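Shown next as structure tokens: one chain only, the form predicted on its own.
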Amino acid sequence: MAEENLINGVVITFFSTASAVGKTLISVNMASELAREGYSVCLLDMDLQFGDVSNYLKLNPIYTMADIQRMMQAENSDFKIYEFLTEYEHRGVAFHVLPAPLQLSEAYNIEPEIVESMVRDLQRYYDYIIVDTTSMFSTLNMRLLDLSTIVTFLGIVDFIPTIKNMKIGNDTLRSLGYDSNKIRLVLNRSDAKSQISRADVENLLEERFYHILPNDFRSASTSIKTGVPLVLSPDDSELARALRSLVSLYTNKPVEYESIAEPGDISEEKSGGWLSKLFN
């Protein structure tokens, strides 16, 4: 990469206050679709203890975040972070990955200040930095949220505790004083069997979902098993089309498929609905 072509890349962070909501699958597919469209992309696995990006993509990294931190701490002025990343490539579509540490002990030693330096350094060379995080308001995650251009706050509508955590998380993000366009509320697995309606959840959150992703367990499982992101698979699933539509919302570039998301109907009486009453 030429030093004279330095840029200021967009940082898109995937965050949630519940586990198993699909952060890794969606972040991998966003990185893949952006790369397919010709952007330079780096995907960061910031689930330091149990990151799954390398497993998903069937990667065997030589260097991880722990290695890069050690090299950065050596204060070598000639250090170029992009030379130590892991490349994923599938049928001509390629992007780089900064993998999570391989050892649990290494995860505890990653310093938020160093991570911030990594992200700022990567912004100089990549159009998009995609960040997969853990489901907590940790010191590291707060630093990543501050650095982010866009925070995709993922939720699912399945159980009351999950929705409670979604509301707490959404309220907390809104209270941090970020620009109103920074936080994008996205619903995953929207048509999974549940007794709780999307409209009830939107009433509770007092906000409509920015985008809706369908429940497609079969396609998602096949993608994880093969290591081929949905958006790069010849099997053009409904979920793949919805993921492309989400990317198009972020890039403002048209996509050949219309988003399946439809604006949710929020009742004028925001306190209405049985779900809202549970939290009052």
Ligand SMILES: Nc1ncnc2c1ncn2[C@@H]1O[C@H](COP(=O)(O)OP(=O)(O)OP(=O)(O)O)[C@@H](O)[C@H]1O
Second form
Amino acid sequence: MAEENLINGVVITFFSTASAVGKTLISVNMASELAREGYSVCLLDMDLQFGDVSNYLKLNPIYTMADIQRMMQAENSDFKIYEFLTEYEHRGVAFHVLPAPLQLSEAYNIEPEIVESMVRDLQRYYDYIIVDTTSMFSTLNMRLLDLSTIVTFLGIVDFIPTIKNMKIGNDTLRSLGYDSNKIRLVLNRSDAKSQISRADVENLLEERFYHILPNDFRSASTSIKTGVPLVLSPDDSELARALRSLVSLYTNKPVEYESIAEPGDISEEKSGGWLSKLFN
Ligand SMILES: Nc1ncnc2c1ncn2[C@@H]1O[C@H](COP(=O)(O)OP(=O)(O)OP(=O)(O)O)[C@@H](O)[C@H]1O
Ligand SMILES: [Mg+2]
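So that was the form predicted on its own. Now I'd like the form predicted in complex with the named molecule, please.
The next block holds the full complex; its first chain is the one shown before.
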């Protein structure tokens, strides 16, 4: 990678206030689709304790974030971060991964300041830096949110406690003073069975979902089992098409797959709808 080609990469972070909403699956697919389109991409696994990126991509990294932190702390001026990343490659599509530490003990020692330097360093070499996080407002995540160009706040419509936390998360993100376009509210597993409708949640959040991804357990689990992201698989599932459309939206390209449902009419119900009554 030539020093004269330095760029200022776009940082896209996946965040949520609940576990298992699809942060890792969607990050991996976004990295893959951007790489398929010819962009240089680095995917960062910031789920330090229980990171799944290497698992979802079937990678066996030699160096992890813990090694890279040690090298950065050594302040060797010859250190080049891209020389210590792990490559994912499938049928000619390739991108780099900065894996989470392998040991729980190493995860405790990762310093938010060093992570910030890693991200800033990666921005010099990659068009896109995709960041997979955990579901909490921690010091590290707050720093990552600040550094991000786009924050994808992921939600699912299932049970009341998850939705309550989504409301808290969305209100908190909106209170941080970011440009309103920076935070994108995305619904995953949209047609999963639930007594609560998408419109109920939009009423509660007082915001429409920016994009909607369908529920497809079979395709999602096959991709994890095989280590081939949905967007790189020959099975052209509805979920893969919806994931590609999310990338098109983020890269300002025409969208081929329209969200499966028309947005609900927020104005139909007065402020917040029936769900909000449960939380006040
Ligand atoms: N659209 C979808 N349809 C069906 N299953 C999905 C979908 N998206 C994700 N899943 C499944 O949900 C599970 C959780 O996904 P994932 O690991 O990406 O969530 P996460 O938000 O990263 O979780 P964690 O907070 O534990 O890191 C996985 O088994 C994945 O296959
Ligand atoms: Mg995850």
